[in-house]
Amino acid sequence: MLSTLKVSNTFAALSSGFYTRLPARGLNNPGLLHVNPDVAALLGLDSTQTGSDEFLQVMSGNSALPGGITLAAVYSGHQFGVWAGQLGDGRAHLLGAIAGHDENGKPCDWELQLKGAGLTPYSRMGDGRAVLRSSVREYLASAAMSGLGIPTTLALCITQSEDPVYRETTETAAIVTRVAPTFIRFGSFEHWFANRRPDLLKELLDYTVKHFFASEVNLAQNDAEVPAMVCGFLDCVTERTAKLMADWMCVGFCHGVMNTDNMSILGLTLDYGPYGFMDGFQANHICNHSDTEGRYAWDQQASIGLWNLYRLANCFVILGVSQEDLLKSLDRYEAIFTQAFQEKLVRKMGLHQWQESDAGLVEQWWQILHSQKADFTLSFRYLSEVMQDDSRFLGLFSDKTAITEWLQQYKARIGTLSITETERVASMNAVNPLYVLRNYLAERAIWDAKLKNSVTIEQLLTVLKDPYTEHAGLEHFAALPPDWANEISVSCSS
């Protein structure tokens, strides 16, 4: 059935130093936990194909993708601000790319990568496996971000097994099949800069521009045109990264481990590990228990995005690009981020158009949310209804005095708008989700998955696909977290 698909692997056409060809190491007695039909549709896969034993064997690492070339890629990177040297796909196998279409129906190729498919030459001290817990979290997170309209890698399916995997405790193995146009990351370029291989750095740059930035950047026809190509490419990556940071922060998302090897060159959300959507807002919220210094806290993400871009830009010095030209590309970052963040915030708060006097109103908003640890998602969502009934909104705050005084100012500001109340509410609800993947919801899905029950996953995919609309019978997925959720801790092993 899968043999009818048009499969390629253009990455495998790069010089052999970019990867190691090797088969995946499959799961024993695998079972298919869940398939995301929307992602399958992008690949041209129907339910007959995804329900076949052939599909199960390929996605559990026991068979190769027909027509594909299985490999693990090498890259390097900075981890928690420190150069970590050579890294690479330590538990991921790229199967190949399937010719499909994007969300707009435009033809495109989608790479399939098995995460958790066994040892590779880049596993270092790891075992090459992924546990069911982390696989469910990644599977759901990619769907959540997609539903929010935030650029992300996707996840096609989860296969699971009773194979033991040893982490803090003994867990069971799983593989999540990740989908993206490419999994090239900042660290892919850093690797060749660190190894002083301008020839292979240029080869990677040419490949990336040709396949993923052809409509935005011109390939260099000679050495003299290389600096212009590099700067055009860096302009694109800078803009995508800045906008991605604004996207994350405006939904209360924390990635948790923004190392350069976890930064997509396409500006996608990549490598879901110790991520988290904030419940009670704290500007300095740290979602990753392993991040003891708070390097990747919510309010640090924009600056870390730029720091990572500096590491990427520095690679191209060995191609003869001047630091002055590279800095011109990076200097655009702050303005792009600020504009994107402000535009999103204006819509989220229903202000319609930004006025200079709004700065104080917005600053007080963040201060009150922070001081009272008000729920990030529902505070924005319920703000849309305060002109008719402010009870649900006020119920999110322990100190009614401070928020009531602020609300009076906010209502006065809303009273100056030229749009109707119906238009304002609809506009706010279109950008303020009711449903996000809170940690406790992911935890419930994990509990069921351990019992080979995918009902919670199915229900969550329903609300996360359209998080801005109320779903009858699924209102409980929009509830505030229970007390036991405070005990949930995620770390780099997540």
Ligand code: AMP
The other form holds:
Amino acid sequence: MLSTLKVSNTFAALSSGFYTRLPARGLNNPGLLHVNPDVAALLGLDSTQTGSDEFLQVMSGNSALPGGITLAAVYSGHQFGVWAGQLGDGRAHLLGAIAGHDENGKPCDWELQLKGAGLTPYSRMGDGRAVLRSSVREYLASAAMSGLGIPTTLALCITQSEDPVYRETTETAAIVTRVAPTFIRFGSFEHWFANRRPDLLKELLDYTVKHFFASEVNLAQNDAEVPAMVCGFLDCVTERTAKLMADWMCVGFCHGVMNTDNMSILGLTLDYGPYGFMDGFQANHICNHSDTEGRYAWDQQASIGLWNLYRLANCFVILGVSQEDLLKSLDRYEAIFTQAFQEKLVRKMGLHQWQESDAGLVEQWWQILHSQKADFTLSFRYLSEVMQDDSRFLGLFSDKTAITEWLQQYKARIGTLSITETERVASMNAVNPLYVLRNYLAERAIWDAKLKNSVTIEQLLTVLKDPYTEHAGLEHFAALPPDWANEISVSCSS
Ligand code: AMP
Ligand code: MG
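Counterpart to the form predicted alone, namely the form predicted in complex with the named molecule:
After this comes the whole thing, all chains and molecules, with the earlier chain placed first.
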């Protein structure tokens, strides 16, 4: 059934130092918990195929993808600001790429990767497994980001088993099948810099540019053209990373572990672990309990994105590119981020066009949200309706003094707009989601998944794939978190 798929593995054509070929180690007695039909459609898979036993065996790591080459890739990276040396796919197996199409119907190859399919030469102290809890979180977050229009790796399906996995407690194993054009990371480049292998660094660069940046960057035809290729490439990665940080911050998302090995070279959100969509806004919110210093707090993410880009750019010194040229690419980062963030904020706040005098209004907005710990998602969402009825909006603030005063200024500003009220409301609601994947919602889906019940996953996917529209009968997924949500603790353990 899967033998009709057009499968390739261009990554496997790289020199052997880039990976180790090895079969996945499958789950025992696996079951298919859920398939995301939208992702399946991108791969050209129909429900007969995704419902087949062959599909289950491939996605649970028990048989190879027909026509594919299974491998684990090597990479290195900086973790929490410190050089960590060699890492790699310690619990991920690349199966190959399926010829499908993108969201616009354009043909493209999608790589499939199993996360949690056993030990590889890069597993270090790990067991090569992923627990059901973190797999459900990754599965849902991939769909949530995609629904928000934020670049991300996708997740095709989740398989589960009773196999025990030992973390703080004994949990059970699962595998998420991840989908992306490539899983190459900043750390993939750092690996060859650290190993003093300009030849392999160049090979990786050529491969990446040829396959993923062909429309934006010219491949160097000779040594003299290498610096131009590197800088063109770095410009693209800089731009994508800066915009991704603006995207994340504007939906209250914290990645949690922005180590360079978790930074996608395509500017995708990659490696969902202790991430979080904020409930009550705290500018310095830390979602990862293992991040004791707050290195990856919400308001640090833009500067960490740049820090990571410095680590990437530095690699190309061994290709003979001058520091000055490399810095020129990175110097664009701040302006790109600031502009992207401001444009989004203008739209989120319904200001239509930025005016100098808006700076104070916006600054106060963040301050009040922060001091009141007001709900990030609903504060923006309900702000659209205040000209008609401000009661739901004001209900989000425990002390109404400062926000009532602020609202007067805001209403006066809105009164000066050249667009109609209907246009303003529609434009705000198109960028301020009603539904985000709050930790407590993921937790509910996990409880059900442990009972092999995917109803909550199914319902969450319905609202998350279209988070800007009200979904009748599923309003409860937009509710503020219950008190027990404060007890949820997410850490690097997954
Ligand atoms: P992370 O912080 O989850 O992105 O992982 C950092 C490194 O540890 C990567 O090289 C992972 O492949 C590896 N890793 C994480 N968890 C496991 C595990 N359970 N088994 C093997 N390797 C792991
Ligand atoms: Mg990782």
